[in-house]
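In the block that follows, a single chain appears as structure tokens, in the form predicted alone.
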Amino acid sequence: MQDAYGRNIEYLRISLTDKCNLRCRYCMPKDGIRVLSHEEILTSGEIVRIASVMHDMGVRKVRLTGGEPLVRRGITDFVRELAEIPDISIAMTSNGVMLGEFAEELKEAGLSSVNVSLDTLNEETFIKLTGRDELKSVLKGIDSAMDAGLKVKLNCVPIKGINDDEIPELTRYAGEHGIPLRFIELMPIGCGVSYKGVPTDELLKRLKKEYGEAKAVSLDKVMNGDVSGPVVYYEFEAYKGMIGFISPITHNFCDGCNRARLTAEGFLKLCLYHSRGIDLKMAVRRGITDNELAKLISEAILNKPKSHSFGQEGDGDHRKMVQIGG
């Protein structure tokens, strides 16, 4: 399945819910949002059907997001049902709070990997960032995921004046646990416009002072046959492990974008920034056939924007990140 620019769309991010058990400052307003009703979100069966049709069209990997995907009732049964699609890789992005409870059964159900958001190792900063005292639960969840045999990666969004002084501590934690750590540039979406992120080049400069010279790692070595994302990994002279950078602002990677997003309410979103896409929920609920659904998706993919337009006027999605899907 290709878009109008010849990019192969093989990666589908599925938001299972807009509910979350944290209140991360750059993702959700302090007072929360109006969450979708049960009737407004896709059922598990509808999600699996859409994923199956898109798999037949070339999608090889799905990533379950939210909100927080683990707050969705029946998550393990859903993963098990999704895993019945042949030769599909199932990953998840989680805040880790409930991961200790679900890690083993998720692995057994067919989940292969989990990316855990970890912006700080300081309890006071964690509460300041998330509005909840759950750091111990997150760290327990990371340990449980590793014990269960899931591939674990850590995601950190450095924010100036909040957690950017913790870069050395976070890298040491990841290195000691043998977990790849990825730094993600803060995107000016929703609540994120109120904060200032740290550019990748600045982070690299800091890390080189700490760990010596850096060398980019080939994707073949990192992905081991898995569908690649936008991350660029580096190895450092005096650091055990890999540190990755996802740089949508300073190092635009749109020319290699291989993904689409399915929001919790069933909207096939073609770009994280842009609002364009198509409502698949209404199509599915009016009785469309799989062939008709595939045609609808294919036509929509041809309208995938060439690039995001962060920092410019345009058809940006003005919702909060938790409503769009991480």
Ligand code: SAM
Given for the second form:
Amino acid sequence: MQDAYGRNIEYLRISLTDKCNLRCRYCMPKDGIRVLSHEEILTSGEIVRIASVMHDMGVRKVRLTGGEPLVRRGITDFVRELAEIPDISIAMTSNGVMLGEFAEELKEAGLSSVNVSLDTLNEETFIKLTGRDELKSVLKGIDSAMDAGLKVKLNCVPIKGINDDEIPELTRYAGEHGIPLRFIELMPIGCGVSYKGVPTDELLKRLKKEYGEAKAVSLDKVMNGDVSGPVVYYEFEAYKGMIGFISPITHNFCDGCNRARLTAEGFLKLCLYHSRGIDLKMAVRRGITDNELAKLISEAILNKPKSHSFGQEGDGDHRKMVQIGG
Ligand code: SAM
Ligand code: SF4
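The structure above corresponds to the form predicted alone; please give the structure of the form predicted in complex with S-adenosylmethionine next.
Entire complex below, previous chain first.
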């Protein structure tokens, strides 16, 4: 499935819910958001149907996200249903709080990997940043995911004055556990506009000071046949493991974008920060056939914007990240 710029769309991010058990300051307002009602969000059957049609059109990998995907009721049964689509790779992005409870059954249901968000290893900073005292559960969740045999990666969004002094601790923790850690540049989306992220080049400079010379790792070695994302990994002279950088702000990667997003309310979004897309829930509930659904999706994909519109007026999406599905 190609868009108008020849980009191959093979990766679908599915937001399962806009609910979350944390309140990360850069993602969700302190008092939460108006959550969608049960009727407003796609049912598991509707999501599986859309994923299956998109799989027939070339999607090879889905990532379950949110909100927090693990707060959706029936998550394990949903993963099991999704895993019936042949040759589809199922990944998840989670805050890790409930992974201790779910890791093993999710692996058994067909989940292959999980990216856990870990912005701090300091309990006080965790409470300040997320509004909840859950760091211990997250660390336990990471251990459980490893024990269950899931491929685990860590995501960290460094923010000036909040957690950017913890880069050495976070990299050390990841190295000791043998888990790839990826730093994500804070995007000016929703609550993110009130904070200042750390540019990748600044982080790289700091890490070179700590761990010596850096060498970019070839994508083939990292992805091992998996559908790739926008991350660039480095190895450092004195660091065991890899550290990745996702740089939507300072190193625009839209030219190689291979993804689309399905929001919890069934909107097929063509870019994280763009309002363009199509309401698939209405279409599915109107009773259209799979062929008609595929036609609708391929027409929408042709309308995928060339690049995101951070910092520009107009077409951006002005909802919070927790509602868009990060
Ligand atoms: N609740 C899950 C979690 O925290 O991993 C999944 C959803 S969350 C929206 C997905 C990712 O988006 C997290 O790694 C989070 O740190 C990141 N995120 C949220 N707001 C962001 C922003 N403004 N800029 C960059 N990343 C952001
Ligand atoms: Fe919840 Fe994830 Fe947003 Fe934090 S980043 S508030 S865990 S959705």
